[in-house]
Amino acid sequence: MYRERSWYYADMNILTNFAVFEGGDGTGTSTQIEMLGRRFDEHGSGSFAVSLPPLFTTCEPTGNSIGRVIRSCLKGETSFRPETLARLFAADRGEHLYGPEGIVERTGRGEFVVSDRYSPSSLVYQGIACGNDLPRLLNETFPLPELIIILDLDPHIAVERIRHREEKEIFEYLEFQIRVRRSYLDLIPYYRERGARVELVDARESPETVALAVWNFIREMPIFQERE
């Protein structure tokens, strides 16, 4: 277990108005930004508008030069060693924390920044395809989220659903993506005695009752408690 290693117990700095979701392929975590996106809209508009901080929506991989070489490796495109996928992995999300206009950039003047992925999906996936140490070395010194949601799903379930999309990724098989659900629960307590809140979402409701649950957890952050 992750407990073994000495720098389980490792300070790190959480980032505040940051939220991440997180979850295995086809457990909807693209479908949830997007609908968060939608809710900002509504309630930030017409006679009954709420005060809402500006939102920022982003993803991981991004859509900078690295990301795009990751987004082609993950397609099958380029073939490149797991080690060599885990260290670009690493240095997108140093760009996309602290490039001009990065979240830590976006989060210190009052944005609320929400990621499709971050850096538990690199001690998940590259986890896997390494090995442990790498990737944790790798993103050790990266803040942590302030929250971090899971969409759990039986990946029997997320495998049927990514089964018709017409690009499919390295990932995306079941004794793989089995893995992936087994090694983001054990990760619950690794973020957690790190001082991060990690919610559990049931991803089998539709994706109207999972983004109700989902709101109910983000509006419970400093940054919204504030405007009330």
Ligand code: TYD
Second form
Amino acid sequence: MYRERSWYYADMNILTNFAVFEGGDGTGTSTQIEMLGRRFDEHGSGSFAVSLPPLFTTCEPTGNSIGRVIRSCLKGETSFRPETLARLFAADRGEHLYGPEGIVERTGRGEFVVSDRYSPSSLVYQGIACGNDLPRLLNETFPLPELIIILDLDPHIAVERIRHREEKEIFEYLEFQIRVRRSYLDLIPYYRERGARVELVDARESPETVALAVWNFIREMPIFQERE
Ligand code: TYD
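Starting from the form predicted on its own shown above, please give the structure in the form predicted in complex with the ligand.
Let's see the whole complex now, leading with the same chain.
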């Protein structure tokens, strides 16, 4: 049984064995998660198999019913006040963390969990949409990941990359994405002060080069060191 913890009295609000990919839309977080998954598959098979922890990749918004409501809002099919959307993201995150087979349960049994977006997305996107206070309040009891990887890309390039997607989402326009990039950069000290490791990766490079930079950060996490 995994209960929500009060982190107020903990020295560090960090969830070990947990890393997240963050960045504006079109920076390639989903591609990088897929590439990481392939790396784990390749490492774990064949005669050169090395011992890696089991990897679980996941994303927010999740595929559960709260996540589906959020996606419909992102597509513009449903419309909520920005504050309501901030609360929905937080509710989705609470289930993602503490629900059955959730992030806390999995990391607790030694899996390495990587999420495509997590609370930093709320501080950035909902911070822009409805001010910083509510997103910070809604997310302050959630643990921080051990590692936050921010894929950093000029929003002009990022928006160009996603221009051809059939389904447009409400945050996918240049002016908003310029603010998103700035906000991620501004938040780096906020997370570092709270004990999370934050690494910025230049997402202009080829997917392979980015994947290698990402892997070099991930492999330094304690869960990998313990196995060497
Ligand atoms: P994204 O992760 O890019 O997925 P897809 O490939 O399906 O578009 O899109 C999710 C969008 O939701 C993205 O614009 C960021 C936004 N978002 C928030 O505004 N707040 C959050 O807390 C999260 C997790 C995502």
